[in-house]
Amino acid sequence: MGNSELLASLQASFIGRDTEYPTVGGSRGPRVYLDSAASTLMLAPAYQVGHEFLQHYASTHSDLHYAARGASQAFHWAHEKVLEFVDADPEVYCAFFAGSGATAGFNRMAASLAETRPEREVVLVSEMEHHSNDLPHRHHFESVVHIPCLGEFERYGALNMERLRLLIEEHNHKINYIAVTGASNVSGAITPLAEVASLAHQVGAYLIVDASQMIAHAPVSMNDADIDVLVFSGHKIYAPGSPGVVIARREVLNRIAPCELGGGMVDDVYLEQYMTTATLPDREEAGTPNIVGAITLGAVLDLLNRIGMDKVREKEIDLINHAWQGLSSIDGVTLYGPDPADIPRTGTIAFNIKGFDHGLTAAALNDYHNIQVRNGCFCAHPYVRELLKKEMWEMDIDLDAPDADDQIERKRGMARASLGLYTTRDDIDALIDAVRDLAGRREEILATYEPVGRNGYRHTKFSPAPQDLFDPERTLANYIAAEG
């Protein structure tokens, strides 16, 4: 099978892309989903890959079984392919799983960067950053400060690298490292990366890069971006439950002490004493491991690299200019960060229709139209708050108001499409008509939902019936019913 016939046999083997619920006026349908920047669907193959290991499972760190040698083989894989995928040569870098996401490999690098080499208090975090690789760095740092973005207002994002250079003069050899995000998660603009990495070594800093939102959309090569850390998250391509992972260079986690202790990471271990282990990434990852999850990554890392990241690429630039331009075209419709003709982005749209909260806005093309998309900050509040500063300016709200604050923040967010692997170019053509339509019934939408609390919308005549959402009592009630 070549690339493309992949291409198009993995895009169709999703598990959940066809999954049915209901719409105002009674109808079914399979849904749009558009909400991979907060976690993808699973790939089916690569499901079924871990749910073969579970014939076999067993603990890592063993060869004397065939079960126990089968899983610490396949451990050893993952870890391969994750440095593969990123193009980092195995004698440079180390892989290691932590957490369930990219926060665990943020605190861990933060703590341990800002103990080992504490003359070094400063480091550069990007504006456009989600909270997790942001406030890691503020815990952990006596000064951080914030590299702005090009623009203003709603077309405010892309890292403004004159000013990058600047406080890189200013904070010299204070600067520890530069945490930057490959690609934002609220607008999908994508960083250069090997320029920043280039400022950050002139000086002895590091490069930190957050690629969660840019692992699953376009390639990644840690030697040719001269990357010294790089975290992403497996829930982001297309492996929910799989573990976060962080790839570092060797000589960077041979400088610093373990942050958890436990089994696996020691050599020995007296009552009086223990002995680290130096061994890599052993000493990364204490404990038990989600081994399930590594080898699911592992597979789907696999897969996407036979197909190319460059092949993935080009079909999501077609799809992201076609999605641009539909809703650009539709009166009362803003969308936010920098056009794609002009800075390059990856497959994340946020935008808000005149007239409706980013609430309502997501309730709305969930009830009526089966499209699910994120609505809110997004984990990524300063970044949010400057492309919405005009807006907020300009906001007619009574301050004196005893639900002002309510008001505040059904209105302080967006509503935000994302594209995914299985997205295609229907999907885009039904969001685009179902904002229009939206756009279009204002009023009438407007009546039909109140608000709840400080984010969520109800319509008041329609809700699904209570089979329509998964319930896990039930799933095992049925379950217990048809095995008696």
Ligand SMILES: Cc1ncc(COP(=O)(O)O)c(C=O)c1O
Given for the second form:
Amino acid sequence: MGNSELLASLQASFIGRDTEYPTVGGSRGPRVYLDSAASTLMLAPAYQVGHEFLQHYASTHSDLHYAARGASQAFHWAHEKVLEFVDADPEVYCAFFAGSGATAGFNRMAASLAETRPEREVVLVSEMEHHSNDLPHRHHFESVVHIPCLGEFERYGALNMERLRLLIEEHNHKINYIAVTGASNVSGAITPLAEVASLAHQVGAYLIVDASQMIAHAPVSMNDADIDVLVFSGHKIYAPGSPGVVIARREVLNRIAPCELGGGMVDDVYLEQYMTTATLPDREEAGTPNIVGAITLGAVLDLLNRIGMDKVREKEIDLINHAWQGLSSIDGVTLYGPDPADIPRTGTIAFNIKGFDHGLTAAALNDYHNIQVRNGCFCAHPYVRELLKKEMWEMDIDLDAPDADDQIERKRGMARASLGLYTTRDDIDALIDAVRDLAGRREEILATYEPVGRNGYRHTKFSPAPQDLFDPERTLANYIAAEG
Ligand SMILES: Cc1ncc(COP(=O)(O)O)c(C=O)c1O
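Show the form predicted together with the ligand, please, because up to now only the form predicted alone has appeared in this conversation.
Below is the whole assembly, all chains and molecules, this chain first.
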């Protein structure tokens, strides 16, 4: 099978891509899943690899029965696939799995580096960061300085390199590391990582990259960009249920003490003392690992490597441009973040429709058009606040009303459509048509919804319970009934 055929076959293989849901009016059809920035769908052949591994399931860390030996080997293979995928020389870098997402990796690195280099008490973090790549640094360091972005109001985004240079000059050898996202989870704006690495290294600071929103969308080369630490979540790259991933220079890991202690990371333990192992990644992976998740993720990375991330990126750029042009041509629609013609972006497009709260947009896209998008501030409150600065001033909120806080919450945010390998031009066209439809019948839509909570909306006549769609109890009952 050639690359293009493999790509086409993988695109068609995602589990849940065509799951059918009901819509207002009684029809039922396959969903359009545009919530990949939160979590991607599962790539079926990779799931199959994990499933097959279960036939041989055993824990790792033993070589003496077939299954344990196989598990250890396959777990090791997953680490190799990670390194290969981000072009990290295994002599220089080591990959380890941590927690259930990227958050564990940031907490781990922040705690360790604060302890290892206490004389460097400043961390530089961009204003675009997800809270996961901001709050752990705030927690462990004396001072976190936020790097501003380019542009203003709804076009705010992409690192301001000039301001970064000035901050580096100002804080110089006090900087422990610079932590930036590879691509924003709000606007998709891509950071020039090699340039940031070069500036960081001039003052002996490390570069930590949050690749959560980049890993499934663009090629990443740790070798070329000279990145010290890269962190991402497996569930953002077609392996839901897989662990968080950290790839770090061995030289960095050799300097830090392990944060988590327990089985698998010690050479020997006495009542009086214990000796941690020098072997990486074992030292960083205390406890029984998520072996199935890691192997599934390894399989995804292997398959994507065969296709080539350049090709994946090329396909996505086409869809981003199409979506940007289509959505921006609709009256009353605001798109956020830099224009893709000015700054490269991944397939994440945040938007608002005039007269619609973000929750209403997301609910109506779901209920009327079977399109699944996310809404809110996407755990990037400072960035979203900046993007909405002008609009919030102009919004008609009665600050004396008893529900003023709720009103603000309902307005403070956006809807976000985000792409995956399974996204087609038809999906983007469906989104553009749906947004145009909603924008054109605002009064009618408003009349059919009531606000719930601080940022939700519920259709007054159409509201299937989640259990009608999927219910673990029903699945179990069906199994038991079938078994007789
Ligand atoms: C840019 C970015 N960083 C970090 C995270 C945190 O990932 P996780 O929740 O898997 O730890 C997310 C999740 O949405 C994200 O989009």
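Residue numbers count along the first chain shown, from 1. Under this definition, the rigid core comprises the largest set of C-alpha atoms superposing within 1.5 Å between the forms. Being a predicted model, the structure only gives us computed values, none of them experimental.
Peer 1: When the rigid core is used for the superposition, does A12 move between the two forms (threshold: C-alpha shift of 2 Å or more)?
Peer 2: The answer is no; the displacement is under 2 Å.
Peer 1: Is there a C-alpha shift of 2 Å or more at P466 between the two forms once the rigid core is superposed?
Peer 2: Yes: P466 shifts by at least 2 Å between the two forms.
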